[in-house]
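The chain below stands alone and is given in structure tokens; this is the form predicted alone.
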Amino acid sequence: MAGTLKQVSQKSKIDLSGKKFAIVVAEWNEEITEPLFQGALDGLLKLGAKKKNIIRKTVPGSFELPLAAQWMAEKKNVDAVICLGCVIQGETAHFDYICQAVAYGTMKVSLKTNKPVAFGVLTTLNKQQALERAGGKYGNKGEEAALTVVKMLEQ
């Protein structure tokens, strides 16, 4: 996602006061991924959702995410989800086959469901470059995947 909410209306084209949203969230590199779920929700509420339409849910890390994606996009009363986590390079070949899962299978919820789907997946090569995402710097991606999310429900 291009864009961030400061390059956007801070509210959305459609109602989303009735709008429920799931933000899943991998503990693993919580010192980003909590910043980039604060961000999601603010995000959020900044765009018009209400705080008691939002839900959070915590799984152990980001190849876990879809799963959790897929439960929560499931629920009839679930209209868009926002998955959230943090994959840093290491020495071995483990970063790709990680990064490559979480993305095709966030996207494979998505189309399953027809509803939107956010991958809010940082994949960088260092924790510096993930803090720069995670409310420095380059802003905050969480941010910007509940803009994403917003902007395919208003299709």
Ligand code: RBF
The other form holds:
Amino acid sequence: MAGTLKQVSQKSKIDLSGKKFAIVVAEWNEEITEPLFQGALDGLLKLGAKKKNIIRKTVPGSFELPLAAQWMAEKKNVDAVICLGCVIQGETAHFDYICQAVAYGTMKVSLKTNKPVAFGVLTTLNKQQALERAGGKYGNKGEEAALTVVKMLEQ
Ligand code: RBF
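After the form predicted alone, can we look at the form predicted in complex with this ligand?
Now the full complex is given, and it begins with the chain already shown.
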């Protein structure tokens, strides 16, 4: 059962033209993470962010997202970070270890740096479920991650 579909429908309540965003993207399952990136980028722009204020960092896999998120969040001029990845369940326990590490790691970075860090990581049983959430029938979780950090900046 999928969650409710959240889409960017209007500009942010606050002025985002001076806010700087970092989007960290995992290369594993790039046919999923690239549409997630596009969704996050389009979402930020629709909300009112400026393209020149959005930087992208690419990492090998989802496990590497927290460290790169920390590098980004520690930069003085970065206001929020969006982590994007896709972990698909395989036949070994790797799935559980990676998902747990990334979820915990991104939360830790957020608390340590006091900045919004979105967990835009799909954790699915198969590729079909991931495609449905990367611009398919359940929307684009990259766009939702963009909306999330902006909502946190609005607090
Ligand atoms: N990274 C992902 O982003 N998604 C995956 O589905 C994924 N599956 C993996 C499965 C195995 C068995 C291994 C060894 C790694 C996997 N990784 C995956 C890569 C992982 O996030 C990380 O880049 C590597 O473990 C190196 O630290």
